[in-house]
Structure formats: C-alpha cells, structure tokens
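This document opens with one chain alone, in structure tokens, the form predicted alone.
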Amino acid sequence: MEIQLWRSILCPYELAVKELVVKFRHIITEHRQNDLYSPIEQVRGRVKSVSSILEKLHRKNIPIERMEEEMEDIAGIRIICQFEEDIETVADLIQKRTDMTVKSEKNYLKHMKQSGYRSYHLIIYYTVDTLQGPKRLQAEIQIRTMAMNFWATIEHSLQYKYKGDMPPHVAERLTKAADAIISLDREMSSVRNEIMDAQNSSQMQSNLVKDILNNIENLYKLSNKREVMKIQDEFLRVFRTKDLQQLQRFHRQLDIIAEGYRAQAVDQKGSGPHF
C-alpha cells in the first residue's frame, strides 16, 4: 500500500480525534465555569501508527481491505477520572450524546482481565466532514481513573518489552500492583465528598476572582482611577482573608457598583445633543 494512501485513510481519524478531544475538554470547561465538579479530569487522544495497525492486522488475521470495518481502535480517546464512581457518570454522558453513537461496551471494572487490567471501553460511531463528504468511522473511548491509567501504562510498556511473553515473576508483581491500585481507588472513594467539596470551593473562588477583576478593569474605563484603586485595595484585603463568603459578598457589592456606573454612562450618552 502506498504511503499517500495511508495518509488519506488516516486523515479522517486524525480529524475525529481532534474534534472528540475538544468536545470532551469543553465538558470539563462547562462544569468548572458553572462551579460544578467535573467527572472528567483529563482527555487525551491518538491515532494508531501505521506500524501498530500492521502488527494488529497480522495478529488478528484481518485482511487489509477489511481494516476500517474490523479495527475499532484506529482512533482512540482516553478519558481520565479522579474516582471510580465518575467512570459510570462519563459513560452515561456519552450514551446520551446525539453527535456519537455507541456501538458496544466492555466493562473491565466488573470483569477484570487476568492481568489485572481495569478500564471501561466504549466503541462509538462518529461522523467527520471531509473533502469527499461525511465519513462515519469508529473510535474507541477508554474511561479509567488516574490510578488505573498509571498501572495500564506500565503494563503496556512491559507487554511491549516482552512481546506478550512476560516472565512469571514480573506478571506476579504486576498483579500485586493491580491489587494495590484497587485499594487506592477504594480509599480515594471513601473521601470523595470531602475532596469534591474542596475542589468546588477552589473553583468557585477562581471564578469569583476572575469576575471581580473583570469588573475592576471595566470600572477603570468608567470611573476615576482613585476610586478604582480603593476598590482594588479592598479586594486584595478580602482575598487575603481566604474567606469565600466574604469574597462572595464583595462580588455582589461590586456588581451593584459596576451596574450603577454602567447606567450612569448610558445616561450621559443619552443626554447629548439630538439632531
């Protein structure tokens, strides 16, 4: 197969990965902008290399002309969550989307692989627009916790090193590590509510500070510099208290002040000469 043909085959998959990564990252942004906990922590994507595709075709005995029909993971998306409970939330979120269709699911959380591998896999159909028109292709979405991802990355490297024939003593230590990962995820789940509260408070403070600084910058254009400096000094005083309630009160008061200046500016514009 010519190199140019490979490029033309893989180009739509590269587009699909870029679009899907942007869409899932936007979910994170939407949650955080609304002071909500995001079940998605990180998103990554990749298109399988030609070398990996050829190796899998050979290993699975797939004819090259059947590649796109039978290989479901040419495009791959990995979604990382903080807690195991978030995995089901993300899977449900994907199921409800109208811009992708779930073809199949594999739950390696309930049915862990013998090696100790745990993750949640979805195969989806996704359509991209190309110069030749719409193209419906398959993509694999893996959903796992940060701890699961750490283990899986190490296991993948070892499988590559030993070409699928891992020595028993290495496999045994990997299995023990998988047990430790399960314990870690359970321990993190036990303090999930406390962690979520802390992260939500931090995100709320970040959003408040952003809004306050935007208001101060806008006031600088409408008010005199001395008054804005006083407001900024007061903001810094409140910020140093690390009291979220005080910051919220200051935010509300500043909104009222800013609205007053905006109304005043509109009145001044409206009081000009009429022709």
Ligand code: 0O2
Given for the second form:
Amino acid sequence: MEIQLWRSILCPYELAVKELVVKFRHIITEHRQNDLYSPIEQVRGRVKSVSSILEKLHRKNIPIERMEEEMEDIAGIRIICQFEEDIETVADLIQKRTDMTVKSEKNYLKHMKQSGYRSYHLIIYYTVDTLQGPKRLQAEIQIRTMAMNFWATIEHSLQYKYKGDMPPHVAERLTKAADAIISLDREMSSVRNEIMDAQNSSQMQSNLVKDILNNIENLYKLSNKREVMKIQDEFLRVFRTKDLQQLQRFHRQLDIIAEGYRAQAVDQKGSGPHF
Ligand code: 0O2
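Form predicted together with the named molecule, following the form predicted alone:
Full complex below, order starting with the chain above.
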C-alpha cells in the first residue's frame, strides 16, 4: 500500500486516540476538582505502527482489505489504575458512556493468559468526524494496574527481544514475577482505604490552597492592600498548621470577604474565567 494511503487510513484513528485520551484525562480532572479519588491514574494512547499492523495481518492471516473490520486495536488506549478494584469501576464508567459503544470484553484478570499477562480489555466503537463525514471505528482499551503494567511492559520487551522464542529460564522468571505482581496488587488493595484517604486529603488541600490564592489575588486588585497582606499572613499561619479543618474554615471566611468585594475565585468546578 502506498504511504499516502496508509496516512489517510490511519488519520481518523489518530484523531480517535487524541479525543479518547482527552476524554479519559478529563475524568481524572473532574474527580480531582471535586475532591474525589480518581479510579484512573494515567491515560496513554497510540496508533499501531504500520510495521506492527503488517506483522499482525500476516500472523492472523487477515487480508489487507479486511484490516479495519478485523483488526480491533489500530487505535489503542491504555488506562492505568492504582488498585485492582478501580479496573471494574473504570470498565463500568466506559459501559455507561453515550459516546462509545462496547463491542466486546476480555477479562484477563479472571482468566490470566498463560504468559502471566493480566489486564482488562474492551473493544469499543467510536465515531470521529472527518472531512468525509462521520467515521465509526474500533478502538481497544486496556485497563490495568500500575503493577500489571510494569510486568506487561517488561514481558513485551522480552518477547520482542526473543521474537517469541523465550528461553525457559527467562519465562520461568517472568512467571515468578507475575505471581509477585498478584501479591503486590493484593497487598496494596488491603491498604487501599488508607491510601485513598491520604490522597483525598492531599487533593482537597491542594484545591483549597488554589482557591484561597485565587481569592487573595482577586482581593489584592479590588481592596485595601494592607488588609490583603494581613489575610495573606494569616493564610500562611493556617497553612503551616497542616490542619485541614482550619484551612477549610479560613477558606470559608475568605470566601465571605471576597463575596463582599465580588472577588470570589473562579469556580473550580466548571465555569470558565469571567471576562
Ligand atoms: P502491541 O504491540 O501491544 O500493539 P493477540 O495478538 O492474538 O495476542 P488479540 O487476540 O488481538 O491478541 O487480542 P488480545 O489478546 O486482547 O491482545 C491484544 C493486546 O493485548 C496485544 O497487542 C498486547 O498489547 C496485549 N497483550 C496480549 N497478550 C499479552 C501478553 O501475553 N503480554 C503482553 N505484554 N501483552 C499482551 P499486540 O498486537 O500483541 O501488540
């Protein structure tokens, strides 16, 4: 196939990957802005390289004309979660969306691959708007924990190095490592609530500080500078106490003062900046 033709075939997939990455990253943002724990930690995306497409077509005996129907992972999204429990939450979230339709699912958590590979895969239909009109295409979403991703990345590199002919001693080590990953995920799940609490508090503090500094900055423009300096000193004092409740109280009081001057911080939960 000519290079130009590959480009035009892959172009909508590039758009789909970009859009999907933005949408999933926005889920992280929405959670964090609302002081909520995000089940998604990281999102990455890629369009399969031409050489990797050709290799898979050959391996699976797929005629090139059937490529778009039969190859489900030309567009690929990888969602990384902190805990195994988050994987199901994310899968549910995807099921409920109106802008993507789930075609099929593969649960390699319940049914680990012989290699030791664990991950949750969803194939979705997703429509992009192109110059030629709307185009419905398929994308693969892989959802896994950081630990599972670590294992899969290493194993993938070794598969590439040994070209499917992995020496038994390496395969054995990978199997042992896969067991260790299962234990690690289990251990992390057992302290999940404590970790989530700590992360929520830290996110809440970060949102409060952002809001307070915005208010102080706005007040500085609108009210008595000496008063604002005093507020700033008080903020630093409260901040140094590391007491979230004190910080919340200070935030509420400052909000009332700022309201009086119509200098409230721009709503972090949605509305854009005022002109
Ligand atoms: P790449 O380079 O990641 O794009 P198959 O290729 O037949 O194994 P199938 O039936 O198309 O896969 O779907 P499946 O099993 O859901 O696998 C699709 C993708 O999952 C693979 O894409 C890998 O990314 C990942 N994957 C599946 N099995 C393994 C495994 O044992 N180890 C690792 N590291 N990753 C795996 P590609 O096309 O193989 O490659």
